[in-house]
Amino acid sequence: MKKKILITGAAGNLGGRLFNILSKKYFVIGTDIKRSNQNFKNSKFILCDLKNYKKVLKITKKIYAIVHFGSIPVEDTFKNILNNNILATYNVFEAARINKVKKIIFASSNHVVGFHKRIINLDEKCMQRPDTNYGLSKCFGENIARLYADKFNIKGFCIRIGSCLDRPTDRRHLSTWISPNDLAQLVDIGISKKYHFEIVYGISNNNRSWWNNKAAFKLGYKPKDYAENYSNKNLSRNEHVSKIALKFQGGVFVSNGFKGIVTDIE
C-alpha cells in the first residue's frame, strides 16, 4: 500500500509542482486555501485554511507524512505573517502530534540565513539571521519542528530553499538557483530516508553555491541540475541597484526598508 502523504499549499507554485511529482510514488492529498485544477492519479484535493485547527486536525489523520508548503512565500505585514506563516504552522504540527503523523518536511527559505555576508559560507548548523517577518516565519518553523522532533519524536526535515524555478532568471539565482525536479529528489528523501531532525539547502548543483549542502548529500542527494549551464543567458541584476542587497545573501530581502550600520553586521 502506498504511503499517504498530504502536500500544504498543494494550489501554488512549488506545492502544486510537488503534488504533480509525488503522485507518481505516492497517495497524495493536496490541501490548500483554494481549489486546484490539477487532477492526478493517486491523488485528492481538499479546501482546508490552515489557520482553522479543526479542519486541519481532520485532513491529517491516518497521514504518513505532511509536505508543508503553505504559506504567504514573500515578505508581508507581520499580522499576516503571524497568521499564515505562524499560527498555521503550529497547527500543521500540533495536529500532527494528535495524530501521531510520523514526518514533516517543512518549506523553510534561504531568508532564514539572510543577513550572512556572501563571502561566508554556511552549512546547517549556522546561526539563523533572518532578514524580513518572513525570514522570521521560517526560523519559527525550523524551530517548532526541532522542538517536535525531540519531545514527540515526528522527524523533522527542513529543506532552506533558494530559488525554485525552471531555470535561473536573475544572476543570484547562479549561487541560489534550485530546478523543481531537485526540488521534488529533496523533499522524497525527507519522506522516504531514516534521521531524526535534519536542515538542508534546497539548491542544485551551483558552482557559486553560499551554501555547504553536505547534510543533503549525507541523505544521498545527487541534485541533477546545473545552474552555471545559464551563466551565459541574459539574465537580469535585480541586486545590483543596491550595494547592500549584493552584500548579503538575502539580497533585496535585506535592503528593503534597510537603516542599519553594516560596519555594525558581523
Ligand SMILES: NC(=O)c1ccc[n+]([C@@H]2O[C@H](COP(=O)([O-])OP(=O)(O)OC[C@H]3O[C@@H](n4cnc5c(N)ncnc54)[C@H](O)[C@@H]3O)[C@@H](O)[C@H]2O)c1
Second form
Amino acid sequence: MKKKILITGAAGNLGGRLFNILSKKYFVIGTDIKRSNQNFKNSKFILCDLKNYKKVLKITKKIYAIVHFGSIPVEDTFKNILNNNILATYNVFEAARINKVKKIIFASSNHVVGFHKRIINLDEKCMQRPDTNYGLSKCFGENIARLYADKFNIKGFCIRIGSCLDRPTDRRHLSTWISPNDLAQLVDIGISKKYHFEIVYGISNNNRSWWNNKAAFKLGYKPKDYAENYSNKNLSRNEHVSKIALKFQGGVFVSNGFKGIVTDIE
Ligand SMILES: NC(=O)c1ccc[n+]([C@@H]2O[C@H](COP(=O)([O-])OP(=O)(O)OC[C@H]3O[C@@H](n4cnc5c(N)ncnc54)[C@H](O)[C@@H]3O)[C@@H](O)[C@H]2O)c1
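Given the form predicted alone, corresponding form predicted together with the ligand:
To see the whole picture, the full complex is given below, headed by that same chain.
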C-alpha cells in the first residue's frame, strides 16, 4: 500500500509542484489556507488554516509523513510571521506528535544562515544566523524539528532551500538555485530514507555554492541540474545595488533595513 503523505502549502508554488511529482509514488493529500488553481481531486485537497490547531489535528490523522511547506515565504511583520510560520509550525509538530506521524520534512531556508559571509563555506553544523523575522521563524522550525526528533522520535528532515525556480534568473541563483525536480528528490529522500534528524541544503549541483551538502549526499542525493548551464543567460543583478547584500549569504534579505556595523560582524 502507498504511504500517506500530507503536503502543507499545497496551493503554493513549491507545494503544488511537489504534489504533482510525489503523487506518482505516494498517496498525497494537499492542504492550504487557500484554494488551489491546480486540478486536485476533491478527496486529495483539504482547506485548512494551520493556525487552527483543532483542524490541523484532524487532517494529520493516519499520516505517515508531513511535508511542511505552508508558510509566508518572505519577510513580513513579526505578527504575521509569528502566526503563520511559528504558531502554525508548532501546531503541525504537536498534531504530528499526538497522531504518531513518523516523519516531518520541513521547508527551511537559506535565510536561517543569511548573516554568514559569502567567503565562508557552510555545512549542516554551522551556527544559525538569521537575517530577518522570516529567517528567525525558520530557525524555530529547525529547532522544533530537532526537539521533536530527540524527545518524541518524530524523524526530522530540514531542507535549507536556496532559490527554487525552473531556471536561475538572477546572478545570486548561480550559488543558490535548486530545480523543482532536485527539490522533489530531496523531499523524497526525507520521506523514504532512514535517519534521525538532518539538516541539508536545498541546492542543485552548483559549483558556485556556499554550502557543503555532504549530509544530503550521504543519504543518496544526486542532484541532476546545474546552475552554471545558465551563467551566460542574461541574468539580472538584483543585489548589485548594495555592497551589504553582496557580502552576506542572505543578499537583500540582509541589506533591507540594515543598520549594523559591517566591521563588527564576524
Ligand atoms: N521558493 C523558494 O525558493 C523558497 C526558498 C526557501 C524556502 N522556501 C519555503 O518553501 C515553502 C513554500 O514556498 P513557496 O515559494 O511555494 O511559497 P508560496 O507562497 O507559493 O506557498 C506557501 C503556501 O503556504 C500557504 N500558507 C501560508 N500561511 C498559511 C496558513 N496559516 N495555513 C495554511 N497555509 C498557509 C499559502 O497560502 C501558500 O499557498 C515556504 O515555507 C518557504 O518559506 C521557499
